[in-house]
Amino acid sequence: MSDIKKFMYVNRKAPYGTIYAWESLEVVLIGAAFEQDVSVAFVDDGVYQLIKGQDTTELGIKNFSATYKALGDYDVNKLYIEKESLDARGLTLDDLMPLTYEDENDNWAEKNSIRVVSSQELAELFEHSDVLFNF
C-alpha cells in the first residue's frame, strides 16, 4: 500500500475579491513540493481563475494568474474543469490559459494539463480522492 494520498483541491470562487483562490494555489504548490498526488478542480466561479488575459490593474491588486503556469513544474498536471460550470458562464476551453506539463514517460512531450469533465465525472474523481480541500 502506497503512503502517497490523493489530494483534490476544489476551487469554487472567482480569482479576486476573496483570498480563497490565492490560498488554494499556495496550498497546492506546498502539497506538490511534498510529493503528494495533487489534483485541482475548478467549478462554479472557480473556472474564472484560469481565464487567460487577466488584468487586475483597475482592482489595484496583484495578478497571480501567471503562477498557474508553474503547476506543471511541480508535477501538478491533473487540472479538472467542470463542463457545466464553463457552459453556464458562456466559456469554452479556448477562453482558458494554456497550461501544460512535460511528460517524462513520453520523451518529455509537452501535454495539456487541463481536462474538461462532466459533473458526474468530477463526482467520481472526488470519490476516489483521499482528501478534499474546498476553497
Given for the second form:
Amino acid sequence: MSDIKKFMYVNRKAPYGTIYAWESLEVVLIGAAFEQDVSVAFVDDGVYQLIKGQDTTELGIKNFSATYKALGDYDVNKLYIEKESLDARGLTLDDLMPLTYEDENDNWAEKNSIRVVSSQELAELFEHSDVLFNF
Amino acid sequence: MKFAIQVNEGPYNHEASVSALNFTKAALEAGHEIFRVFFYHDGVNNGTRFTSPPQDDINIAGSWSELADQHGIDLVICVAAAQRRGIVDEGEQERQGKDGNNIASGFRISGLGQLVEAGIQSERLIVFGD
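Having gone through the form predicted alone, I am curious about the other one (the form predicted together with its partner chain); can you provide its structure?
After this comes the whole thing, all chains and molecules, with the earlier chain placed first.
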C-alpha cells in the first residue's frame, strides 16, 4: 500500500442523538495509522461536534469531545468547518474547541487545525478527494 | 471497476442495506469487482442469521449470505460496532464469554482497518446510509 490517497471524512450530524459522530471519529483514528492524506470536514449539524464545553452528564452517555483534541497527535490536522453551517447556527470560531497540532516542518510550532471554508471551497476539496466517507 | 461498499444502516428500518445489496448485485452482473462490503454503525445488523422475516418479505441477511456464496465477496462486520450491538461469531463468543453466536454465513468480523484498506485498494468507495 505505497499509494497515498486523499481521504475526506465528512461529518454531517450532531455529536449526540445518533452514534454517527462518535463512530466516525473511530474510523478517523484507526485510519490515521494508514498514513494517508487525511482531511475531516464538518458541515450542517456536524459543526456542533467541535463545540466548546460539551457536557453529557444529564444525557447519561459518553462525552467523547476530548478525543477531537487528540487528532493533532495522529497527524490529522486538516479540519474544515463550513462557514455557511456555522452562520446558519449563529456560531463563530470562538464557540469551537481550539484544536491544534505541532508542525514537524516548522520546528514543531503549534498551529491551528481548524480552517473555516465556504461551501464552494469545501465542494472543491471534495472534488479533489480520492475517498469520501459520509457520516 | 473495483468497488468497496460501506453499509451504515440496519436492515428493514432503512432502505440503505437493500440499496447496497441491489447495487452490489448489479455491479457484479455488469462485470465489476467488489473488493469488500463493510458493515458499520447499525449496518452490522445485516449480518445476523437469526432474522426470520415473513415469507413474502425479503430476507436481507440471507440475501447477503447467498451473494457471498455465489460470488465469494468479502462481507466484513466492524468488530467495535458489532460488540455494541450483539453480533457475535465464534471467536467473539469465546473472547466475550457469550452463550452463543449469531453471525450469518459469508460474513466475518474484523477491525475498522478493513474499511480504510478497502478505501485505499478500491477505485470507488460507495457509502449507503443516511
